[in-house]
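Form predicted alone, single chain, as structure tokens, below.
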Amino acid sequence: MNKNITLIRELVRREIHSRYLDSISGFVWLIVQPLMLLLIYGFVFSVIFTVRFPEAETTGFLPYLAVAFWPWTAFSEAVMRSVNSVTDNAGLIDKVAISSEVFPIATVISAFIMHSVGYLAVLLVLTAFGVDIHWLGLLPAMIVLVILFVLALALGLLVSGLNVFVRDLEHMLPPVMMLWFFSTPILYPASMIPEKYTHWLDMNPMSGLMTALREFLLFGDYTNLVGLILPVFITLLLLLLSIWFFRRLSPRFEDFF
């Protein structure tokens, strides 16, 4: 166990340095890419389509979008990068007796560490531009981000294990994540979903998490902590299933490298 923790720490350090810190452009792109997407979505929906809904009247559309969009970006990148985390380290797994789950775990951790820095920067910028961020809400928001991290970890283990046997998975995952993005109330509030589809919304753990982040950070409403119970249950169940599934597959990984 101690050996795995040490290895994960070293992999996270290497990942952060190689992707973000060894070049100025890597770190800048970490901030610029989500910011560009945020501005594009904000322009399209608030200027071209002039989307209006009561939930964003007091904050404006861009802050309403930013508070949920940045955590989704961390989640999405962590899952999509972890899909190749095992196959990319096939040579190391072949040569060294090592627990292969350390690779997706390290990938998810590094993605969340760096995007958390970006998220804090975005909240500070919003505050500087006069948006009333409820900083006390950062504490319950951290609970949401931890749940989001665990969900990404569960899916990272699942897709990285499956990708050893189904190499097309890395091409299938981006459209699936895009579909998930648009079916989650990030660009719009949950109140805009027609009532006949709300039961599908309830099955999406991301819905409750995104709504909770906005309530905590934008509106200072902490009454929705109870609403996190179902996402926590779904996430923990998925994590347990993913660990079991990954460990059932891992003894056969070397046969498919």
Second form
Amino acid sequence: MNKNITLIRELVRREIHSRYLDSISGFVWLIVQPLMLLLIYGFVFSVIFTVRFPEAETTGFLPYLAVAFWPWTAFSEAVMRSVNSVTDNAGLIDKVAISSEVFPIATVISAFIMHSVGYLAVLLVLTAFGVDIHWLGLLPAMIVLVILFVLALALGLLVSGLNVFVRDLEHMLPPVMMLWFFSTPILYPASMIPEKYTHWLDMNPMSGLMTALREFLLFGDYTNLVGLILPVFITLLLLLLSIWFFRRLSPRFEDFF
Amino acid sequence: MPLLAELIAVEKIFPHTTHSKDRLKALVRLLMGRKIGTGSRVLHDIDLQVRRGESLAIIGANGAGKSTLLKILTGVLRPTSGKVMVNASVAALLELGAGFQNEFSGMENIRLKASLLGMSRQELAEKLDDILAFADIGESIHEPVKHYSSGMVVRLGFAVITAVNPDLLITDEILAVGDESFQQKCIRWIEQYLENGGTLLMVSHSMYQVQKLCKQAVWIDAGTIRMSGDVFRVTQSYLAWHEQKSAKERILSRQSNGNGQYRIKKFQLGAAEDTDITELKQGGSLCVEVELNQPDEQAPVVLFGLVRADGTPIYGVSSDQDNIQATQLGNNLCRYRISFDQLALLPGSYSLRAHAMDPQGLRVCDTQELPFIVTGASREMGFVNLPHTWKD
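Let's see the other form, the form predicted in complex with the partner chain, since the form predicted alone is already up.
Below, the chain from earlier opens the complete complex, with every other chain and molecule after it.
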């Protein structure tokens, strides 16, 4: 156990260094890439489509989008990078007695560490531009981020283990994540979803999390903690399933590299 | 001595993985908690015990299953069936540069490797200087490992191992690379480690290293243990088997250590005196004659060794044990003749080895080997027929 913690720490350190810090622009890209996406979405939706909804009236579309967009980016990057985290380290797993789960765990941790830094930077920038960020809401928002992290961890374990057996998964995952992105109230508020689809969206743990983030940070409304119960429940269920799944498969990974 | 590791009836089957259909099937079976059906069997019926303080070599031809065995011992692979018990801290160096990441510098790889071996940060900080000193690759330590030579990679890998000082050290062919002086350094370290009570398990194709470092050996052939025991006995059989496989020549001049004073000039065997045949009937006589050169007054000693085709020794006897004097032939030649009557050997192929030794019977100066076959229809088992009586 101790060994795994040291190992995860070392892997996270390494990943952060190589992915984000080693290239001079790495750290800049960490902010710039989501920022550019944010601007593109902002341009397309608020300038071209001129989308208007009451929730964004007070804050403006960009801050409304940004508050949910960064956590989503952390989540989706964590999951998409996890897919290959076991197979990419086949050389190591096949030569050294090592618990394979350290790789997806380290990948998810490093993605969240780096994007949390980016998130904080974005919140500061928004404040600087006069957006009224409720800093007290950061505390309950942390809870949401932790749930998001656990959800990413659960899915990371699931997809990294599955990818050993089904190599096509890495190609299947990006469109699935994109579908998830668009069916989650990130670009739009949950209220815009037509009545007949709402019960489907309730199944999506992500929608409750994103809505909660906005309520906490943009509107200073901390009453809706109840809305987190279902996402927490689904997340824990998924985590248990993933752990079972990974434990079943991981002893045999070496046979399938 | 306490057991450090034990394998009981271990079997390893690698599943078929080339077709995605096989992979999916395996996935479903694993999730249902069942065994993966068929595959290629690389190890079976492996029983092995490693005790504290032992030094054990695993030898065998390529593809015999040695590396798979090590992987099972280190916990990298799970056996398909059988039991594996390891109660020791294990440090393994499987293959060259295993666990190294090419893109990272030597220094970063040391950190990674150290954490893989379970070293904490403080431990590593304390031992870093020793590691760097042992690896001795200078400023290259800050270069990415992909620019390293294979020797440098091994230096780095071994250097980290030296800092861990494990209960059980497992190495797979690591001494094959690295220059002479580094090999010496590693061997010295391993010897020191063994002296201090360490336990070693190594795979090597160098019988010299095996004999130098190990007391026991296990010979793996076609996925199972063919022979185990004293290192010299096992390595000799293994080498003999290799010779059998490669050389079909009737006479093998096996050894000539340059001390050509006493050489075998003539070596023949047959069913009666002065014959030269290679086939005998079971229970017949085996007559042997050797002529050795004798440069001075003292006649050399001759040692005859009867071995099975795989090199397993059956019987050996020398002229000085029996106090036999050589027959002088003049011209600096002497002769020994011996006859094994009523040969107890069971049908099969055997070899007779003649060793010319110095007059004190201490050093072997020359060796020749002649194969022969014992024919017969006996269905007894083993090598020899022992005199016996059935009682009622």
